[in-house]
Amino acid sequence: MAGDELGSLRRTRYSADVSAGADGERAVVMGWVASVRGHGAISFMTVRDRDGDVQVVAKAGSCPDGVRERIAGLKVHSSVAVSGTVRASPRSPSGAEVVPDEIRVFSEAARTPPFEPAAVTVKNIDTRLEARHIDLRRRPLQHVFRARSAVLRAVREHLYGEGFTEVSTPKMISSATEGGAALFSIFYYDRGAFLAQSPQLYKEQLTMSFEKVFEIAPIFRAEPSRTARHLSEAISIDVEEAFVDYADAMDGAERVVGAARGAAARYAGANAGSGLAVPEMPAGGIPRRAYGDVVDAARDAGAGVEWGDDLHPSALRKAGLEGFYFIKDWPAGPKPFYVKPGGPGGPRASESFDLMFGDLEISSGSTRISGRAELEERMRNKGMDVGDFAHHLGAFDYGVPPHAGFGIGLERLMMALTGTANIRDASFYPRDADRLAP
């Protein structure tokens, strides 16, 4: 059925503005029908908007019969506008309700969703993702994504305050950013190309012009990992700075996470009942643990790990590591070609770090190699074709400064800051090894 027209009608109040203090005032509210129930000559309708719910009470003698009858016949999830008068009511959850004199139905729901959007939990995440447009109406998810928005704003303001310039780098590239095979191939006109794994090489080059740069943008990883913490398309907060090393980068990452955590905590504090489990920052700063010490602790706890191994979540759990902490001085061998080897961890180590939350990796960073000859040697040792990186290597003929940086996975950060168990619930429309829609 064709819907009513919006015309010149405009909302005058959100649900949060419909209160006892507005008793007797006119209001136009807009949103989606959350519930309809009738009791004889009276119909109750709940309209949900971005802020919450507003109760509409249509009673014979208090509103036009046509309005009351139309409300009684509405389907849940229809989008509507209601014009009427605010009336204080102690029986209403908000302390007030709207007595309607006009209703417009912009679009009436034609189907029943596969789950109830008012539900706090829906066990099958695939069922939710297939109807993500409805899933995103659920309050628990709305709180996560509103907190996410607050976090992004706080991170940007923090980095601007530290003198960083926000940049944008290409997402279609001619060669692998970090080497390896975790790349999505695409056609670029008449030749092959890839989706960018990270803005790494571009942000390094940009330190030559702007010194301090950051980018918040998608990255793409063709890793067929089917876990609750992996995505094929994710948002990365990438930061790079000239004339610093990885110790400075750790300081910077800690400040970014502190700004993000503060925003999440403020959001949770202002939204009672959000259910967000915002963790505390460690007193005295985020601990910095040497890779070798973590290996020893995990091995002493029964994990079968040796120096040079990756530290899987099971090993970190056995080591009893919780909350935020850094693991620094990782082995140089597995690290990307641009990571500076050596440093305080010894000749086999590298000036690198991971920022963890329990057994969840949130960020990685390092001092970068700033000399062309050393960079080319690292590439060859990794079996990479130096010629594929001619444009990047050319920059090193023009005074690349010492520099360092890090990248933070936004979705993983939000998992840590909100207690979200599945990374797909920190992404509006997640992409993984099995999902390319909706």
Given for the second form:
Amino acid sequence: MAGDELGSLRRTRYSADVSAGADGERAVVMGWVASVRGHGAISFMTVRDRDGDVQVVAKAGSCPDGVRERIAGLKVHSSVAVSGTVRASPRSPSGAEVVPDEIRVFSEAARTPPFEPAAVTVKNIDTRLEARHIDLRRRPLQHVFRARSAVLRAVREHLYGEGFTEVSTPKMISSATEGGAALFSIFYYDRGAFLAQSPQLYKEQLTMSFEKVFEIAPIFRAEPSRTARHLSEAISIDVEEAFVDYADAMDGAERVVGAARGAAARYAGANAGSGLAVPEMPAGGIPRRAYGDVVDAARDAGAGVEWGDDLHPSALRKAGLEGFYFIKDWPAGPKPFYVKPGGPGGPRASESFDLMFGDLEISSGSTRISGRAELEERMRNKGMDVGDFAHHLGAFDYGVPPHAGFGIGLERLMMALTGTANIRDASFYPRDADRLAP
Ligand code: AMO
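Got the form predicted on its own; could you also share the form predicted in complex with aspartyl-adenosine-5'-monophosphate (AMO)?
Below is the entire complex, every chain and molecule, led by the chain shown above.
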């Protein structure tokens, strides 16, 4: 059945403006049916919009019979407009309801949904992801994604305030930047190409012209790992700066995370009942632990780790590490080719760091190699073909400055800032090894 036309009808208030103070005023509200209950002569409907819910109460005698009957027959998720009068009502959660005199049904829901709009939890995440369009209407997710939006805005404003220039770099590239394993291959006209794993080399080059740059954009990782913390397509907040080292980069990452946390905390403060678990920043700043000390602590706690090993979540949990902290001075061996070896951790270490939240890696960063010969040697040691990076290496003929930076995974940051357990719920339409749709 064709739906009613919008025509010249326009919303006059959002749900938040349907309050006791507006008693007796006219209102046109629009949104989606979240619930309907009918008891013969009276029908109740909840209409959900951007801000919240409006109670619509259609009672025989106080509204036209046709309107009441139409409301009683509606399915949840139908999109509607209700015109009527605001009436103060202590029964209603917002303190007011709308008594309708007209209803328009723009698009009637065609089937019974796999879960209710008001469901706080739905057991199977795949059930939700298959119907992501309506899943995203559920309040718990609305809060996570609105907080995400607030965080992105705060991070951008913070970085602009520090004098960074926002840049965009190619996502279709000819050679790997973060090691060859996790690459997606694509066709580029008649050639093979890849989706960018990170903007790493471009952001480094851009420090030659803009000094302080950042980019917020997708990164692509062909992750075979099926975990609650890996996506195939993630959003990265990438920051890079000339004439600084990794200690400055840690300071910078700490300020970015502070700005992000502040935004999440303000969101949660302004939205009582959001359920977001926003963590505190550590008093006295984010602690910086040397990799060697963390290995020792994990070993003392019974984890079988040696200097040189990666630090798996289980080892970090054993070491009792919680909240935000940095692990710095990682072994150079497994680090990407552009990371500067040496530093305070010794000749086998590197000027690098990870920013952690409990056992979750939120960010990594480093001082970069800024000399061509050293960079080429690192590439050869890693079995890379130097010829593949001719353009990038060419930059080093024209005064590459000392530089450092970091990349923060936005979804992981949001997991930390909201208490979201599965990374898929920090991505609107998550991509993983098993999921390319919706
Ligand atoms: P790295 O590979 O550690 O470093 O990535 C940086 C951050 O991006 C996030 N991330 C991911 N999030 C979800 N799913 C994934 N598959 C995934 N892979 C990475 C993590 C991680 O800490 N170029 C460097 C950064 C730099 O040195 O500036 C880089 O890409 O939060």
